[in-house]
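In the block that follows, a single chain appears as structure tokens, in the form predicted on its own.
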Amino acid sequence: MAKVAFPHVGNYSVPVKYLLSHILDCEIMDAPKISTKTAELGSRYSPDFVCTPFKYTLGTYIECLDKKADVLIQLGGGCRYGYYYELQEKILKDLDYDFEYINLVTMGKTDIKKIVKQFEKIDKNFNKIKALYYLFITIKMVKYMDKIDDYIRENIGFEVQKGEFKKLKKKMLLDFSNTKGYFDLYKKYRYYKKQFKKIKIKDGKKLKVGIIGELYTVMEPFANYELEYELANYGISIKRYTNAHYLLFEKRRKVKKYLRSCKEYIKYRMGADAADNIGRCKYLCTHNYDGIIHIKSSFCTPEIGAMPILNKICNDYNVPIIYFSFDTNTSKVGMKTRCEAFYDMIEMRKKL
């Protein structure tokens, strides 16, 4: 029986595994967390400068394949993400590892037809519409974490009792990853919709901060030094909008909507999320936000390009901007430094 693994982005590992233990009669296995042996490994085999997440995901390759794993999967695309699978794959196979690779994205671009005959090879049983059915699943779980982490970003820096929100969701997360059907996840979504609203949370004056930036670095904790939960120690509410369903959903209708509401800033796209992240730079200084957070990885091209451009945007409207930029050798206690200045300098403009 086929041992199957994929790379780790925020608690996404929940919905993928979901899919693939109903659809593929194979042993799905649970990818170490990503951690500084994962960076390590990930460094000592990648090219100087690559960005990031390459090396985040090769580093969780290397611990699976050690952990026998013997099929790989690579969820991503866009930007360099795209063709991370073609250099991860030799560099893979140049240390003798043993496996195949199924690629589910290639250049933006997703191949229905490749992907199905990638399953039938390890699963000669691998059923078209059971598959369509869990994929259907898979789709509403993920819309419905997103929906809840929204939630839990406004509000989680003001509840009354510290780590509600953190216990809540982890077991929500286990609840989904035992769902037996729609009706049953819809059942659970509603549930936990209504226990989270319940959590009490303190009144007041809140400060208002948006995180934007490249879309893993933005989504993977560990990427980023769990920055949400750092901003929520200062009592900030966040809104953050990459996410896995605007990714694969909504990101090629809305990106024309923010070209056009931000077009004396910029006339074409970037590439990746930088448009994007111009587009929604100029509707949080419109809409009162009391500064904004801009996070990549070193070396993201896009990211780097629009940074001029959000200065533009955040000079225009005198709203405070920020930039992190994370590498596997980022100072831990120099971001929370610099969180701590950017706080107490919005928490000055807001009493002016």
Second form
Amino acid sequence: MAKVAFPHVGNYSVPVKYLLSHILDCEIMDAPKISTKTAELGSRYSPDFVCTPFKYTLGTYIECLDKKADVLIQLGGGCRYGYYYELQEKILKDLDYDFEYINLVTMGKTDIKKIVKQFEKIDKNFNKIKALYYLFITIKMVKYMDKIDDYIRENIGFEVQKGEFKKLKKKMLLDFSNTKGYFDLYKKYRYYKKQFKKIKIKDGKKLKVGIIGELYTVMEPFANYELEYELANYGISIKRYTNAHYLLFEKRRKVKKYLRSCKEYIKYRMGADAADNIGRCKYLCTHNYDGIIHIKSSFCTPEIGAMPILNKICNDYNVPIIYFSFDTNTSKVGMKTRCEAFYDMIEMRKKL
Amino acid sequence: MRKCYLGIDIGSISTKGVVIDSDNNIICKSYLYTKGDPINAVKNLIRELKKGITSDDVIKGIGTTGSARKLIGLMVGASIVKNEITAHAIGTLSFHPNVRTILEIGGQDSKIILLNDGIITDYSMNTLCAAGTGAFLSSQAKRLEVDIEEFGNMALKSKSPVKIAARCTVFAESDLIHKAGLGYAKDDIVAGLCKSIVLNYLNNVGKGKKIKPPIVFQGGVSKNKGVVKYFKEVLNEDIIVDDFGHLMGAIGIAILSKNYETDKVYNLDFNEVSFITKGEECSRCSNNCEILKIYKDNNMIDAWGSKCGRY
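Can I get the form predicted in complex with the partner chain as well, since the one above is the form predicted on its own?
Every component of the complex follows; first up is the chain already shown.
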């Protein structure tokens, strides 16, 4: 029986595992949590100047292959992410690993026929209709998770009893992974939504900060050294746009809207999420946000291109912005110092 | 009885301490080198400061800032532990209420703080590399066998500074060796170095920031007259350098500690307390975090560095 593995991004391993375990008759592996060892393995075999997500995913793959995984799954995107598949396959083959590599997005497009063929190769009884049904449930699960995450992000800094949100979220993810069907999922979503609303929150004025930036670093807490958690500790309400549901379904529609909304700053798309981030930056500036944090992995070209424009927008609207660039060996202390200074600054400005 | 507040700024190169009264007047100050040992540096610093205060003075607050702020904050039981950016801004505002730009170049880092009406509006700090900081200047001074205190005066003598790459320390260094080999005068090279620090700073930290007067220049490097001269030349503005510019972080944190005043009175006897740190690698999971354990009189009072929150 084949062993399937895929890299981590945030908590999305729950829906992905749910999907794969229902449509494929094979063992779905829980990839080891990203740790310092993952980062070390990844950077040892990666080109030095590649973006950081490449290093993390490669490290996870190596860890999975060492645990006897046979099939690896990767996505692709509109920047260097589109070439991850080819390069990682080459590196891993050079390391003498034997595996099947499935790429769900090739050259920015999803070739369904090819993917079905690849799935049939792993599992002879692969059923397309069944797959479609579970894909539908998974998409809904991702949507519900993102919605609840948005609520958590806004309020976690103000919980009366520390750790309640985290605890309930853990329980929710466990429950979601045992979903029996769509209606079961919907019921669970309604239940947890209520439970989250029940958690007591401190009143008072809130500082609001928007987080924009490169998608992997934004979504994976290990890659950004738990920046959101750090900010929440200062009592900041966080707004973040990038999540899996946005990338999969809303992006196509919303990019055009973003481009129209800030046409005085950009005319064309700049690859990956750069144009989206510029649009969001303008939105945040015009909607009373106290500050903007832009994070990216080192050497992320689209975001580097977006940074001067973000600077200009923030200068025009007089909103503070800071930039963080994360690599596998960035020091956490430096980030903390800057975060603290940023908090002091926006608090001082707010008092005025 | 006079209420006093102690501020300590523990930098990578030097440790600064001031005691101020409730009207922000400096009662006594001290400045010494950290030498890689912040705990002993602070012990010495406090011994120095104690000479300056009378038995009538009571310490009502202690604040720490700088790169070792957390450790020292724990050691002295500080009422406030704050980052150096806020501390510098608050300190400077007490002397120059209408300051708009603070340039700060220290031993390992450099920062720019923009203010408006006494509020920090923007700041930036150098990221990964120490290019254009005091560490670079002092290592080059050693290479040229020039005393670092003489550096500024030498730069002032030069009429035509050599051009040295301003982007990166490594390139700047190879440029310098090359120019020295070609036979340029030492004064011109030193002046070129000072100019490259200025250009590096403005290209790196000050990129995209609107620098408006009045401008205050602080940090250890502000004692270098050459760098001040080239800042004036490049920015075409007047640069204010205070005599106690290097103490500004300590003054700022002392002022901030006033807001956290309680009934507690601090005593300054740290020489008798043994304060030890031990580093070890935790091997309970694949993260292999480096844990730093802090012992006060053989009792572990805190441990830092774990990712899982075990310590």
